[in-house]
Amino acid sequence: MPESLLIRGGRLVDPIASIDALRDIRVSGIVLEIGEHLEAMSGEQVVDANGAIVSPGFIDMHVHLREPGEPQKERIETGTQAALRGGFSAIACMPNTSPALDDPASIESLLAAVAQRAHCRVYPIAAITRRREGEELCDLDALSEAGAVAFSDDGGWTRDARVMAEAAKAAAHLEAPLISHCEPEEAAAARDLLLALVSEKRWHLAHLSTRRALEMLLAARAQGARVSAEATPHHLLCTQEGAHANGTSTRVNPPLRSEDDARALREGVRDGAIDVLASDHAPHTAEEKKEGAPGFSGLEVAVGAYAAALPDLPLSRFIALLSANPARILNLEGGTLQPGRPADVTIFRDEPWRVDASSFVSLGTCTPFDGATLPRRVVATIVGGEVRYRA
């Protein structure tokens, strides 16, 4: 374990312990104590939070760290460094690479390559079909007891309804839930929903783009689906007319909408509807978005673009939605700073910062938020105790 560190003079944030005061907090691999005024130990590590708000360690749910396969576009080491910038203890990286994460060795490989080059913790979503094809029902027993936390075959959208209804069955006894990257959206959308409704397995919706989604979500929800949805800082903030204005560097999966969607995804995210907040991270090569790849790099600055979009958001909601609720819907230990759980913690602070895509650590530079000017930003994030990044 490694030596305590304490937080002090910090707001600390913990919508599950209902906390929200100025208090210290001592952490070594794991939260000591949370008090006020705490006294340092004699060689004791203090990190000053003044000013600044302290919260649990943030959690991305939907990161593509394109290895095995694409190094070029990223590596772990390059995509967890962003992860900690971007104020991200821990992410779950989808199975879009190149082989498929798709059996137990890939994803005990993966892992073991974790162990070696990431800088925070990472949880690997499984592919639901063998080459994420949509035929061949992956072993996802065996997936599940190799490490992964949920099973998604992300864009490879399964579009065969009996695979995936054989999928929720064979994952029903399993808490990893199956994760749906709805393609076409809303037809999509709704055939899943109906798949999580009738199983009663635990679904999850990524990247909600668009108001009618959005509202099949809540239908489905009203008769007992158990279905929770994210949205990312791009649909929050960004609609066609840019995309139009800017060409092939804006193409995304979704692709933006309008800003009545927009807005509605705001609301979504204010009233509950969407639980999470999650960046879609998606790096490619500046010749590959030439060329029109879909997807951003959104790690370095998804808190900032968030709090743009949502500036009345309450912190305690702002902080569920990037720590408590994706360590729920994936069953993760973290979350939560109450004592004996894992010392994760992000510290931020509201405070402007203009975004410079060409100083990210990760080796995707392409972001619609490129030069835009975010109102919060990350000073700080804490692995097991541990400060990795610091401003």
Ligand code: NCD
Contents of the next structure:
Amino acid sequence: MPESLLIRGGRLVDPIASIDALRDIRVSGIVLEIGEHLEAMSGEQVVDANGAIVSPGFIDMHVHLREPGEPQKERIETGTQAALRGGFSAIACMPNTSPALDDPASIESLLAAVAQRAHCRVYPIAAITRRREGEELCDLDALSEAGAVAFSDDGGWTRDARVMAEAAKAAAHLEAPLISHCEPEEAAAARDLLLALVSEKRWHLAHLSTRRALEMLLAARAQGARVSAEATPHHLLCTQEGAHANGTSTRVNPPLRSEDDARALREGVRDGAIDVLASDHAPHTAEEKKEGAPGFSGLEVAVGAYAAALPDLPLSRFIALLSANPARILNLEGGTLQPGRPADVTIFRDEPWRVDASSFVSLGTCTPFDGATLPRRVVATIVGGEVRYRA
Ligand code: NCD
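Take the protein just shown as the form predicted on its own and give its structure as the form predicted together with ligand NCD.
Okay, now the whole complex, with that chain kicking things off.
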């Protein structure tokens, strides 16, 4: 267990523990104690959080780490360093790699690489079907046993309804949810919401982006479907109409939508319809972007962009959307800073900063937020009691 660390003078906001107050917090690998005035012990490392907000470590449940197979786009090292800069102590990574994360050996070898090279916690999401081709179901039990925290054919849609129904049956007894990667969005969401209703399996809708899809989600929930949903920074804040005419650099899946859709998403976050903020960090090289590859580098700007999109969102809700809720959906240990829990902590300030994508540590530098001034800035990210990033 690492030496203890005292985080002093910050506003601690932990929605699960119902705390929003000036508190000091002492951690080592786990949270040791929380108090109004904790004295530093001799030799103890102290982090001054005066004027800052101290929160359970943020979790981004939608990240493309690109390993194995596409190191020109991202690597475990760069993707997890980008996560730390963005305030994320943990990320879940998508299986649209080369080869796909579709068998236990691929999950095991990814986790072995993570143990050696990752800077933050990484939880793999496995494919639903072999090679993500939508035909042959993976061995979901074995994938879950190997460490997969959810299942998704990200990058594509599991087109055959019978295969998806079979997946819901095969995963019924597993904690790991099925993630719907809906393309085309509304037809796909309608089908998966119906399947969620009849299967009673827990589902999660990735990057929800239209008003109609949101309305369908609410209707399915009203009938008892157990479905959570996420929104990305770009769908909350950027629109087709607003996308400046810089060719392919605004290409993303799902595409940027209308101002009415973006407004509906922001309302959905405010009123609780949307459970999670997730970046869909999808880095590509500059060359690949020129050729039309869809996706943005999201980790390093996400927190600032969420705050820009949702300026009036209460802080405790902002934090729940980034910590407690993804932890609950993926059955992860984090999400709260109660004593005894893992000492994953994010410290941030409401302070404007200007995005300069050329300074990203991610290998992907395409973001619609380049040059923008964002109102919230991460100042430190702590993983298991170790300060892994400090601005
Ligand atoms: C994703 C990627 O690059 O892996 N891109 C994206 O625009 N979200 C895959 C995908 O969803 O198509």
